[in-house]
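Shown here is one chain on its own, the form predicted on its own, set out as structure tokens.
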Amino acid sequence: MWFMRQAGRHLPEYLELRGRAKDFLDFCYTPSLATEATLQPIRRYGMDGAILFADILLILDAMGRNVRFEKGVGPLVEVIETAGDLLKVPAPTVAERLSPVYETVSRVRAGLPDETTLIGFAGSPWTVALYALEGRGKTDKSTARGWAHDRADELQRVLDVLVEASAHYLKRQVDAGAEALMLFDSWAEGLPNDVFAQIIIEPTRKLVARLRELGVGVPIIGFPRGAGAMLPIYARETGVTAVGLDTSVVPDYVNDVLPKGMPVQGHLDPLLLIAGGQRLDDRVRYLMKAYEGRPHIFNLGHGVLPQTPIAHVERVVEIVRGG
């Protein structure tokens, strides 16, 4: 088990650490701080997996897209007009700009118990592209989705650029010590099935295939949040090793449509983790029982929220461990 955003604002030690950085990007690019943030939930909870403390938009920052994080607003990105805007910084320079991330990976691996897996990650091509096209995440996504219809060829070029850059970024993480990878497609929901195939499945398939071409053999978890009925096609056609499940997924459906023996990850509701009590206990046990027939990484359906009580996380760990 491990929890998405397990290193974050629900931990007082994280908040103290966060205060040492000039801003969020400085936090991500300072290996000593990012390493400590990654290790904190392992020390506190004994999770089986540590996920690299970074952000899916670092790759756009390295590409020169002027990424910044505004309090109360979230990430803001200088929008692109064409795929060429992502090629203004040479690929070797992009990789070099991200070298602090690889140093963090190396430091974390050295600081983890041998039995704890280190998970590297990146945003999936569509989710990263969406920020580059919209300039921010809190929109109706119509600009980016519109490209899929009226600028499909140019969107394909954007996605291809991100596939190649992400493949090398992830390979460098593995070279530095990551033992598994996760691809976050946080904005996969609400897409028509033909568009989903075009901008979610195909770029993910290309990214997984490119990683394998580069010699990356570690497991890859794909998380197409909100995929719904497209989940079995995603699992079958992208080449991912395991599938992350969001909060809305029904276990019986998963067991019916996913390949037998395919690992799944998820999908406890983060809001239930805040509420706690008997409903939390019952749901944890239900999810564990539901996936007894296949490999199951116990996790949330999205990230830990800032107001989550530490005691509730500890309770879930206790139940999963057999309490």
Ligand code: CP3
The other form holds:
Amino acid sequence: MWFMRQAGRHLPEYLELRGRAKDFLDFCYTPSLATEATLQPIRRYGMDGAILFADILLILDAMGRNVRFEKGVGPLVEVIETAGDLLKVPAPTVAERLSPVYETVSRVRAGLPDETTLIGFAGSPWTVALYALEGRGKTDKSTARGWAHDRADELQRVLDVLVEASAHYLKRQVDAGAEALMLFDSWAEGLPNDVFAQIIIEPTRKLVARLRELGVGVPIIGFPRGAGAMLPIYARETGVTAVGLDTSVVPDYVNDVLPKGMPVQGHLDPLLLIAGGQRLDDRVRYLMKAYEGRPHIFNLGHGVLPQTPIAHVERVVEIVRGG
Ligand code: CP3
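So the form predicted on its own is up there; where is the form predicted together with the ligand?
Complete assembly follows, chain above in first position.
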């Protein structure tokens, strides 16, 4: 059990820590602060998994794109025109700029209880590309999706650049002590199936294969949020070890269509975690029962929201632990 965004604004100790950094990027690049942010939810809740405190957009920052986190707006990224815009900073320099992240990984590993798994992560190539093409998160994804049709070769090059950079970034996280990896594909929803195959399945398959080629043996959790009916194809064809499930999936369907024995992670509604009460207790028990027949990492279907009461997280932990 662990929760996406378990570190973050619902914790008063996080808000205190966050106030010490100049801005969010500075926070992510300061190993002492990022280490503490990673460990805070472990101390408070005793989660089985600790997720590295960082962000999927650091890789774009390291590649020389301007990345800002605007309060109330979310991330803003300097838009690219071609794949070449992601190649301006030489690969060794990109790796060097990300070295504070590896330093955080090794400090976290040293500070964690032995039984707690440290999870490293990156955004999947498509989700990172989306920010680079749109400049921000965008529900209709029209620019980025348009490229899939009218600039397909250039989009392919963008995704290939991100596959290669992400593979090295993730390998360095594993070398520093990450024991599992997660690929966040937050913008996988609403894509035509041929486009999904082209921009989600194929780059994820290449990234997983490249990691294995680089000698990375740890489990890889793929999280194609909103994949819908493409989920079983994603699970079968990308080579990921486990799949993260979003709030919309139906457990019976998942059990029918996913390979037998494939581990799943998810998928409690973050809004129910805010609401609490009997419905929360019942739903937690329902999800645990639904996935009794396969390995199940209890988690949310998306991240913990800032207004989440700590007592509700504690209640879920208690139930999952058998209370
Ligand atoms: O606890 C954890 O989950 C670990 C750290 C983590 C963060 N971002 C910290 C963060 C992880 C794994 C991420 C991944 C991430 N970042 C994703 C994929 C997951 C998802 O949410 O779909 C995406 C799309 C991003 C990009 C991003 N970063 C957005 C859209 C935002 C703004 C949203 C918000 O909640 O304000 C961020 C900022 C961010 N990343 C925060 C945190 C804790 C909030 C920053 C703050 O303290 O103000």
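Shifts are known only where both forms have a C-alpha. Residue numbers count along the first chain shown, from 1. Each form is matched to the other, and the largest set of C-alpha atoms that superpose within 1.5 Å is called the rigid core. Since the structure is predicted, the reported quantities are computational estimates derived from the model, not experimental observations.
J.: Could you list, in sequence order, the stretches of three or more consecutive residues moving 2 angstroms or more at Cα between these two forms on a rigid core superposition?
T.: Moving stretch: 138-140 alone.
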